[in-house]
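Listed next as structure tokens is one chain, alone, in the form predicted on its own.
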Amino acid sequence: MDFSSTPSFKGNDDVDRQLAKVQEQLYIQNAIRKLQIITDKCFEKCVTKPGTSLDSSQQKCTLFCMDRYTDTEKIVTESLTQRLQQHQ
């Protein structure tokens, strides 16, 4: 029996497109969440005297803080991926 002509079945292409759209939305939400975490942590650590702009030491501290955070996240992700692959 061919269900492809029924209105409720739209085919694999539609399902794939919807899945891709959901994955993209999740990726964006995750990126926004990570950016907010990094911003909060680095601002708290580096900006001791909030003002209208960051001085050079605050800018440098923030840049290094963000770099350390992203480097650490990359290392942890790679380590977890390796461990998961070893257990499969």
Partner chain sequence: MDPRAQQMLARTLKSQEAAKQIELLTETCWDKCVGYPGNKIDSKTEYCIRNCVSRYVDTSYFIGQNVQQRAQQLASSRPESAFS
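How about the form predicted in complex with the partner chain, since we already have the form predicted on its own?
Here we give the lone chain, stripped of any partners or molecules.
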């Protein structure tokens, strides 16, 4: 591969690397937090009466819940973008 067109000053490289690290950290943190939130929300919805095990209906509910939470996030992102564009 040819990288000759990319400016590669030593200082810039270092800053780029630091920034990439920050972005990666944020990405991981966000993913972990999202997992925690989904666990919290789906536990609340699906495991209303905790028994001796996670029974099949609770498992089924949890699987639906995970997907519906992601759907909700998609709808929220879309509507928020639309709404904010409207105002400006």
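Positions refer to the first chain, counted from 1. In this text the structure is predicted, and so the values were computed from the model without any measurement. C-alpha atoms forming the largest set that superposes within 1.5 Å between two forms make up the rigid core.
- Relative to the superposed rigid core, the position of the CA of K74 differs between the two forms by 2 Å or more.
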